[in-house]
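A single chain, nothing else alongside it, follows as structure tokens in the form predicted on its own.
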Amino acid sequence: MSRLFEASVKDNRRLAENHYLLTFHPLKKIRRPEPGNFFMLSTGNGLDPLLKRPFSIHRRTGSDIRILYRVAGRGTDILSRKRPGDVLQIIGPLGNSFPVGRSRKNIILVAGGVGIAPVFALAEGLIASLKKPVLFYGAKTGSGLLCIEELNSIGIETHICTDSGDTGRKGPVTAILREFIQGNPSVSEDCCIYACGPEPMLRSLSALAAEYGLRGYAALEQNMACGIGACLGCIVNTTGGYKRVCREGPVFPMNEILW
């Protein structure tokens, strides 16, 4: 089955300032997408924007696809602009997704900022799966923390913090984190932690994993140009040497990462 597809876009809605929930209709049959997995869309016309962007899965509704996205570029901005009825070039599902199957008993979940977009879509299989998973989301701002009546309403213990303090508690999703654990020893026992965030996150939350003896896997948000491994431009360094984050992440075990 071929990865190349057109869909139709259904909706393009502004959730906050700079951030935006696409939702398309793939116009022929695509393989299912799990939580990790990623699209590669074109934003513009023809060759202009040449490249195409690369977006995680946030959810899947039936047969359509949910988007996250912030607009950081001329890309993403023209992408903002989409209207019903368009139509998009669009190569996925792609990349791997997060080893549900071998997830422990504790589970933990950590987010940041747009980051909580394949997150969300782990927690709402979880909580499918009757799994009883806590989420960590942590942004700079409370503009910055998105979905969080969809994250109220598939009802998983959520704890929010902003570097501002203006929602939730004040200080780092790390922080957060680390007192959480502290306060809950046995959380420690048969736990996993799956995450997807800026990379300063995913570097201390790797090193608290470790602190811990935690097993972890981190969903790595990196610039990529083709998505299918050729162009070696979303190279990360790891204890097995160089990967590419298209093709064999983006989610990698949190202890392999060389930060």
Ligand SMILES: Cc1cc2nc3c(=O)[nH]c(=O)nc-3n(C[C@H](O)[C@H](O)[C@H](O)COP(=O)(O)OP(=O)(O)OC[C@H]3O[C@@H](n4cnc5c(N)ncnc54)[C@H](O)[C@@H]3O)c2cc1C
Contents of the next structure:
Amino acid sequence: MSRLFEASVKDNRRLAENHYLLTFHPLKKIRRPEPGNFFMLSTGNGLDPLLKRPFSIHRRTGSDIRILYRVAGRGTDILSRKRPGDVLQIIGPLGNSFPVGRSRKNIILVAGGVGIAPVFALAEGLIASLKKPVLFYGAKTGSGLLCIEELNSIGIETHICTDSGDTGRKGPVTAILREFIQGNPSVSEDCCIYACGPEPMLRSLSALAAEYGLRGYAALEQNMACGIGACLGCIVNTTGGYKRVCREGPVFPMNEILW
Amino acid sequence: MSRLFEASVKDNRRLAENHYLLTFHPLKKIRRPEPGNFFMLSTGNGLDPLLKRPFSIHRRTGSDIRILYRVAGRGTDILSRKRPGDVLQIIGPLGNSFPVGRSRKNIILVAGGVGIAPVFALAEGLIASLKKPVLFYGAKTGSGLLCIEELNSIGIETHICTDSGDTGRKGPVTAILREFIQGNPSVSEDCCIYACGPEPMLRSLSALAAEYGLRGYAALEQNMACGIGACLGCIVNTTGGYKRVCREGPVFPMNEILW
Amino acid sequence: MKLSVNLGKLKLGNPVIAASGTFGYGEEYSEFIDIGRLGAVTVKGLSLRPKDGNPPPRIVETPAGMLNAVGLQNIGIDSFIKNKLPFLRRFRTRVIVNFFGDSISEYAEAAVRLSSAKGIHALEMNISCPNKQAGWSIFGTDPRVTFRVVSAVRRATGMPLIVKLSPNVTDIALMAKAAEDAGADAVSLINTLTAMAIDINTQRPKLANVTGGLSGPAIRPVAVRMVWECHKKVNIPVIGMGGIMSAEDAIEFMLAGATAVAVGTANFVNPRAALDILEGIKSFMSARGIRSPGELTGAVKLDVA
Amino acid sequence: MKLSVNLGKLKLGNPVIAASGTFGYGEEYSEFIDIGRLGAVTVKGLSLRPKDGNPPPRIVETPAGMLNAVGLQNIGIDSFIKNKLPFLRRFRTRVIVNFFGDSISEYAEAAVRLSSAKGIHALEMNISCPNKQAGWSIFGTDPRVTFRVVSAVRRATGMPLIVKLSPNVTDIALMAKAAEDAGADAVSLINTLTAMAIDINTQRPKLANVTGGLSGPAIRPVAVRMVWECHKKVNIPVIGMGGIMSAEDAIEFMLAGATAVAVGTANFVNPRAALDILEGIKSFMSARGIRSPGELTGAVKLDVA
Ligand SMILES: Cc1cc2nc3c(=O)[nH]c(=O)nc-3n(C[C@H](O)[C@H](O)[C@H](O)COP(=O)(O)OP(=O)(O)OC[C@H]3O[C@@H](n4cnc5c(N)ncnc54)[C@H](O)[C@@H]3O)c2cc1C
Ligand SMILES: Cc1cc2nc3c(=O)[nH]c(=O)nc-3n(C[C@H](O)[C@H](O)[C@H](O)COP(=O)(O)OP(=O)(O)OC[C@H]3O[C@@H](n4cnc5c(N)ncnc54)[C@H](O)[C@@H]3O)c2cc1C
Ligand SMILES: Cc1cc2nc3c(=O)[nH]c(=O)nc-3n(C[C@H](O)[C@H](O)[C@H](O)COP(=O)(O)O)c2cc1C
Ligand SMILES: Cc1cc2nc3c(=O)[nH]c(=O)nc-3n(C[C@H](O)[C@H](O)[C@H](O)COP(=O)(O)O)c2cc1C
Ligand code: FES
Ligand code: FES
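Same protein, different state: after the form predicted on its own, show the form predicted together with the ligand.
In what comes next, the whole complex appears, and the chain from above leads the way.
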């Protein structure tokens, strides 16, 4: 099963300002993606934009794959204008996935903004295997909180907050999590955090985890050219030296990342 | 009325292998294009392809404009995949038009392949003003003969030929025209030829016209960057020196062109 | 908010210039934009006598760029002054005349001739056009020769003098320095990169002239680097150009060290480009509370974040 | 139809090579294509000691291209021989090892070390990487220094020796000549063009290293021109690269004078690119009745049509 394939767009809908949900149908059988894995998608039709763009698996429905994305620049802008029937060149699934092999009692999920994309995939998988994760989900404003209905429908306990305070509690997601941990001292026993979001959020989350001695994993982002470990473009500095986000990651133990 | 405008694609249909008919609707009022005029159309959505592509006005229906085009490379390939609702950036109408001001008795139109695009526009105009042009139309094979039905519907006398002989008479359009001129000595009185097609065709047509002392005009093609006379990229060598196809042309008196 | 910038003795109302060879003699674009609103219009390169230029094909598209081998076709200085300059004089915009010669004395003579015409605000010496044959290119690739030809023109004219540099060199800052030392008021860069494309079906070069100059967004990262290198090396203002398509691109050049920017190939793609870019720069400045374009010039931050 | 080509003493089964730094150590692509079918695989540039390379961000996209400032990160020659070479030995493909040093003696020592390893078919000296600091770049920009470093390596190894040239020079043919005179078996070109991009929001360079190397289709017309210039000047074979995305592009380089071609950035966009290009060249040759790739090399027609 080659990880290079074409897919046709089945649906591409706007969820909120600058945020879209794309469903694509692989035109051949592909490997089953795990939460944390990502795909490299072509966007344009000429030589500009040139490189493929990385997006996390957000959901699987049958053989269809969904990605949830924010329009961040040229490539995602062009992507947002794809219509059903358009064909994409894709590489994937790529990278490692969230390590949930060992069962843990207390699973804490943390997402910031469009970082909900892979965290949702993980949540859905955990709930399917009868785990009871708790999700902390933050965004700048309420309109940046995505797929709230989907979250409700999988029935995950969700703590919501926004910087503006217009939806959920006001404040950064790490502050809400800190209160939660303080109010539930037992969570630190056999607990694991899985997170995805903007770098500042992940950085302060790492600090929080270190403070309470909690284990945790974060899915990182870095500019990518190849997505398969060849260009050495996507590195992150870790306690074990430079590592490739596309190959050794995108998911790294939080305590190994040198922010 | 600026000649820079946006238009939405209304229809884009395949007519024959590699040949398409695009109908676009200008999103603001534009100048009325005359037969021979052309438009510069954007094709891609990034910076590659970079330059706009020139296409002749083929037909007008109300405020909608039609162009008839052959997929010749990257830009036209991308164009062929546009769908209704897609938006194009366009400059035009540009260039001069076929000079039909003075009425002439014998009007001969000559088209090769997709060169029918502007010749049809001219034919339609002539017939609307109650002239009786005769059209000589050649292509490699029958499948390269475009808009035959439209030609029938405007009721123009059409002599068809193909290189392969699978449709119409076998041979180059200039050979058929030569026979016609020989069989109708009176045509040379007050006659004018208007032509568009591949360069070799136009070249031998010029020679034929010179031989019989016929006046004629040809619509030329040349690589273009700006379409408005600024880049000096699109020149053709004439008895009056280098001239810009986009500005002094695309229609030139055949006897002035130095092939 | 102030928009004006100084290029030595030349003062522009704003930092956006139309690049030589891409804006005709100004007329062609006056239908699309009010050219009077541009900081300056640079006209197609002129020589003492008119030139026919190269045979066609002269241009070909390449990935995110284009090659041209127009070959310096122009109507000649006299005809320009008589037939084109009067039109340009009607506008507020500054008129920069790009020119070249086949020898040092021709350069100087051209400068003299242009200096006496009314309505020209600055001269831009093209020592970098890659389309001329043979030894000619050394004007723009050997700093000693550059120094000599610029010095000769400097002696010949009191007008603001801009030297347009070729990117086809190992060390562009050295060339900028030579121009500065010879008395140039500003340098402009980059001209096109010498390049080539071959049609694999005919096995012939796609340009009749075999090689041509690459312009457009493809070359922008090279141009930004060169502007940055020159800005560090010389004390005269730098006019940045090469693939500017948007206000963002223009600001990138200013951060790298450009006092003003020129818009070239973008005019072909969008005849309103130069003005759209000016508007974009204004919005950027007002959104950031930047009071003068000079605050952006060379403001790239190189310290570790 | 014969596909093999000779690069001096090095014989390749076909003219398509994977370019250094864009194909990892071969392993990364073996899942997508049978790397044994490539003419050669060039591995990421190696040095005597492992190198960490530059901090992130290391890459950024630009119009029809990309900048990289990987900074020559590599696992070092010893680890390569021990951990990566055994995998490559399993394939029919030729293995070209790209390497560099910080001094002439390091270059020579690296060549000696690599020459004793089994399964390496040729060495490619990178004298052109623009990512190193300071005076280093003169290995690839001053023909006298190029002559000296290549001569030293030539004395150190009997293996086929390819010299990879920098495009950041005024006269690339002069550099190719220096390499030839010093005993190189072939030259490869082009490496990346030194370039820069600035984020206008943060006002910081988009690369942590400030400047980086531009690759991809954007640079192809410059690369084709340089291959043509070198082919005219030297008698050793030229390996052409720079923005090759398709078989057409590869053939364009061959017509300009390349004996073989290398595929770089295209691998990132399409991991099957190198093999697709090989297939395309084969179809082109058989459609035209071309019996050997050599018939294409330098076959551009320059006579007037
Ligand atoms: C493993 C991984 C998974 C991701 N998953 C998602 C997701 O599920 N949803 C989502 O909205 N976004 C995701 N991103 C971020 C997404 O890839 C970028 O927002 C996108 O590449 C921006 O492209 P652009 O052309 O719109 O922006 P531009 O800024 O125009 O892009 C220019 C270049 O920078 C690169 N780039 C810019 N920002 C990023 C970034 N944050 N990460 C990586 N490359 C970047 C682009 O790939 C491109 O090469 C993910 C990134 C990584 C590395
Ligand atoms: C005034 C004028 C009117 C035209 N009208 C029509 C028309 O009605 N229908 C039609 O099918 N074609 C017409 N053409 C030709 C059409 O412009 C080209 O076929 C088209 O530009 C090819 O673009 P491409 O990207 O598909 O090809 P590519 O070969 O990929 O294009 C590469 C570059 O070469 C230029 N180019 C290639 N061939 C031509 C050509 N023959 N003329 C001008 N530029 C060319 C392109 O514009 C582009 O810049 C006209 C050309 C001109 C000059
Ligand atoms: C068609 C064309 C003609 C040009 N003619 C001239 C010229 O006459 N003199 C000159 O100094 N530069 C000339 N240039 C170079 C441009 O002024 C500019 O330096 C270069 O194109 C890079 O900018 P751009 O990428 O924005 O086009 C020409 C460029 C093009 C594309
Ligand atoms: C990410 C990256 C890493 C590279 N590393 C090396 C290297 O280690 N040694 C070298 O000689 N060239 C290196 N190159 C240059 C390429 O081998 C090639 O010369 C250049 O990219 C032009 O070809 P392309 O446009 O097809 O990529 C690298 C290029 C890229 C994009
Ligand atoms: S993206 Fe190329 S190594 Fe990770
Ligand atoms: S296309 Fe620019 S002058 Fe004609």
